[in-house]
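Single chain ahead, written as structure tokens, the form predicted on its own.
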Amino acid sequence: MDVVTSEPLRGAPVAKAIKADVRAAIAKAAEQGLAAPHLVNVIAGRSAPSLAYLDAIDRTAAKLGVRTSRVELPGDASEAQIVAAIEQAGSSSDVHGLMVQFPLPAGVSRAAVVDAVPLAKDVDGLSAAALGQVFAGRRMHVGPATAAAVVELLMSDERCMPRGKHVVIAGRSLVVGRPLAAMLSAGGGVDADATVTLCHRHTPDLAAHTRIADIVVIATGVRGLLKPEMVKTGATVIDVGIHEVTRADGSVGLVGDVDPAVGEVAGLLTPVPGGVGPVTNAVLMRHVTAAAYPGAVAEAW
């Protein structure tokens, strides 16, 4: 096997460009007397990872001029209570974007909760209506932000533009895998035009697919699943996974679904952290801004 030292496909430059668009749109809207975009997060319970994620969103939003607030419910909130909170927030003209944080309390239907979010305010893109827009090939601000971030990364560098390439996606979640397959195979205004293979836990031989891919996107939630022998020399690898690990010195770090040794084979590789994550947060801010000022910023998946 040829040895290649991969180049990092970092998210920071892509996120910076998206944030610049958002900041400019908000400034222009302010000159016209329009209120700042307002994102509301609904959370039931006090899951530490969820709260940390919300804190990160709040910090990013504050830097861009996006307002954020939270509706905090008890950890044993019923489905009816959560849906009522969503409907109340969603009915307010002051709210432009609305998200629900997971996990939900035991017995609460995820589908019922996400489908209670109005389509025009579903900036997380998880409702059936929002996903329907994605699968219909319509470029709206309602697609899942993580999947959209992967598209942004690939479209940002001539070396990994998806058009005409074979993309293998490992993981078929509604947050990443399935909507991403629709986005990357789309033509029209998106111009991704890739040939896409979608793999999952019942795919008999994942390596047989990833070894022939020009681009591999892995979002399985399995740490280190993608090994170097599973990757074609020079291929682009997008690692969506994120796992906490305790280092030998007791500090906590983050790793992905890709074995670090893949860096000796891949041409471009997203780091964890620093790859998909920063772009996801920036895309979310663009979704909120696009919901507040339709047409003011570039439409995004």
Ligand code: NAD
Contents of the next structure:
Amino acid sequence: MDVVTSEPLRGAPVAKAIKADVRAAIAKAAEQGLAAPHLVNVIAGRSAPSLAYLDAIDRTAAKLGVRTSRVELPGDASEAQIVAAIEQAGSSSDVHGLMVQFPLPAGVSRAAVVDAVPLAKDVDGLSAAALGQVFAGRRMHVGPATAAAVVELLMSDERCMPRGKHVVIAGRSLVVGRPLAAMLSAGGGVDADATVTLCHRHTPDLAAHTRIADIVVIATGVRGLLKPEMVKTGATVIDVGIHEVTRADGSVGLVGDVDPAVGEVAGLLTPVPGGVGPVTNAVLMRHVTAAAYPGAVAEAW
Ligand code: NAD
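Form predicted on its own done, so how does the form predicted together with the ligand look?
Okay, now the whole complex, with that chain kicking things off.
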């Protein structure tokens, strides 16, 4: 195996460009006297990772002039209470984006909750209606933000443009793998035009697929799953995984689904942290802004 040192495909420049577009749209709307975009998050209970995620969203939003607020429900809230809170926020003309945090209380139907979010405000793209738009090839700013972030990263660099490439995705969740397969295989002008293989936990030999891929996207939630012998020399690797680790010195860090040794084989490799994550937050801000001011930001998933 040739030893190459991969180049990081960082999220920061991609996120910066998206945020600049958002900032400009908000400034123009403010000149016209329009209210700032408003994102509401519904959360039941106090899951620490969810609260940390919401704090990160709030910080990004504050820097861009996007308003955020939270509807906080008890950890034992019923499905009817959660759906009612979503419907109340969803019916307000002052709310442009609406998200629900997971996990939901035991016994609450995920489908009932995500489908209560009105399509035009579904900035996290979890409802069946939003996924339907993605699978129909309609770019209306309601695609799941993480999947859309992977597309943005790939389209940001000539060396990993997906058109004509073979992309292997590991992980078929409705927040990453499946919508991403639809986005990357879409055709028609501005689209990705890739050949896509979608793998999951029942794929008998994941390596047989990843080894022949030009681009590997790994979103399995299995730390270090992608090993160097599973990657073609020079391939692009997008690491969606996030795992918290405690280092020997007691500090806490983040790692992904990619074994660090893949860096000796891959051409471009997204770091964790600093790869997909920052772009996901920027995409979310673009979605809220597009929901507030239709047509004001670049067309995207
Ligand atoms: P999930 O648990 O819903 O789905 C995991 C998927 O991986 C499943 O489809 C499963 O079939 C597949 N899988 C599991 N083991 C596999 C194996 N050995 N081979 C092939 N496929 C396998 O997870 P998710 O919500 O899609 O998240 C995946 C990872 O991405 C997690 O680490 C999560 O923390 C991270 N994530 C990151 C972001 C971000 O913005 N960076 C956003 C969402 C999720």
